[in-house]
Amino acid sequence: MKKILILTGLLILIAMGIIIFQFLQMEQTKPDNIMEEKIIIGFSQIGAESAWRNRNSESIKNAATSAGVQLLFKDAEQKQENQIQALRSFIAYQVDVIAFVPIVETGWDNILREARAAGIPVLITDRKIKTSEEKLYAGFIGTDSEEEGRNAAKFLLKKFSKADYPDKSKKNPIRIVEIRGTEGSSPAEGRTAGFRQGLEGHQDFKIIYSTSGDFLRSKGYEIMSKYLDKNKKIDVIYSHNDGMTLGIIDAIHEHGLLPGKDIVIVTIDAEQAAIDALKKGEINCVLECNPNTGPDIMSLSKKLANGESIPRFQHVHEEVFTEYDDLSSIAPRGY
């Protein structure tokens, strides 16, 4: 009897190794997306002002979905004290992580020390800030205003060296209307800064006119109307982006100039309306502003959830498209 309960004892001690074995095995060989479902990311977006907007809201979205990661996705509608609100309220929520693209570059300092008094790191993208303390964000994922700017100044460059405009300069200085995005934010600052700086020395171009559309095409459309009612002399039109470039296009046809031609037109974002206007040879450069940062965000949330250090700056790959290009080649860009 004592034989067979010892026995009995070393079977009930040989399954339940196996029962810890196996259990054992099954957490070594759990999918990382259910350790991935646990992070809460708190996302601000500005608002859906234009189809590069949407696409950039759609590509976090996306992206969120295929990383098993929860996202609180909040519209500001372009006001700052509506992301505020957000953002105070993913704290209170207890978020793991907090993204959002910043309407304006200042502002946010108190609202930044609440997020860092939870114990929440935060994530700024597409648009920089800034701030007091450095450390009050974690870092940044987006674009490069300033480059962007330069390489508009690039390409007019070598459009007014070539043989289309000879001697031009010589005549009279070449001159450019620039339209801005929305005053004091990143995007609108840096693409103004790096357009002077590519043209600084070439006293044969001019800036004749600047001022802020908003990043809005009816704006475009207003700002450039107004203007041609009154002046027609302009060799350049460069514009912050898309949406109020197409507005502007509008304007030019109505005063029975051809965009393109008459007037050079170089471009910020790459959607989709804009290279099918460079192909139609309405626009002469098109300068890609990437908006598929969902990846990237997700990817650096979870370092941060993680307690782990990300770079502080961090840009995303952009091209340039010009009417020297095979633009036949050019990929659709989906948005």
Given for the second form:
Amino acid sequence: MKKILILTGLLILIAMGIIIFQFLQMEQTKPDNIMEEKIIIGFSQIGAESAWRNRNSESIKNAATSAGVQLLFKDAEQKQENQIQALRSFIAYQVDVIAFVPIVETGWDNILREARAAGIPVLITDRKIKTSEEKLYAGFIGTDSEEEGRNAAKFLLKKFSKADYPDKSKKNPIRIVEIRGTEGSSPAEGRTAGFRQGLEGHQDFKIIYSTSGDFLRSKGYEIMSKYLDKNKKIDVIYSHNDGMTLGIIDAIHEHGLLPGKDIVIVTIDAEQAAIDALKKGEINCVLECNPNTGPDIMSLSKKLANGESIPRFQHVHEEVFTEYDDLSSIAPRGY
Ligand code: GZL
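We have the form predicted on its own; now please give the form predicted together with ligand GZL.
What follows is the entire complex, opening with the chain shown before.
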């Protein structure tokens, strides 16, 4: 009798163990048809000033769809006040995460304090900001504008040191015109500073004119057209984005000069039109600035929404394409 009772008890214990194990297994593999609450991200984009910006917006929207994130996307039409309004509306809506491209570096402290008071983490993307308190935002993901500027200088040092320079002699000084991006934006600041760092100690390079074209093709054309009306003695144009460069190339053609030959051209972004011009010999160096940050923004935002920390600064991978490369191997740019 006693043996039967012990055996029965053992069988009950084994059965209970199997049931508990199966229950735990079920928790681990929750059927994916159970709707997880969607993370809500408020995203403020600066506008649509260039092909690069449009590609960046497309990358973010596509990534949000793939990640199953609810994206509140607002276009600021190039105005900081519209961005601040957008961020305030995201706070009122109590989004899980705020992400945005700061059109300029300064003027964000107050709205970031409001987000912090509301307990909403902020991810800065593409362009950087200057704040009085570093902890006002969780982290940054984007491109390294200073490195882009240094790489522009590095190409020129190579170009003008090579014996095959068109007029077979090294010009002295090498006269550089710089067309900068939006005043006060981190890419314009970084590309300006990095370029000068790269030319430091090379006295034969002289920046004879530098002005802002606001990353706009129309302004690149207008500035270069007016400059060439007065002075055609330029050896290099360093343009902070391909949009302005395409306008600059039009102006150079209209003034009877050959872009890429009479005037060496260095540009940043690597949109397809610039790569095509590089292949045609109208541009000499294209520095990639990677717009495809959507997937990274979504994975970082999900971490923030789950209360996890993220890297303070994350720079995306970028290539350098020059006239010395095998240009047939450049992958299509997608924009
Ligand atoms: C750079 C980005 C710049 C691009 C331009 O990170 O902010 O803005 O270089 C764009 O094409 O308008």
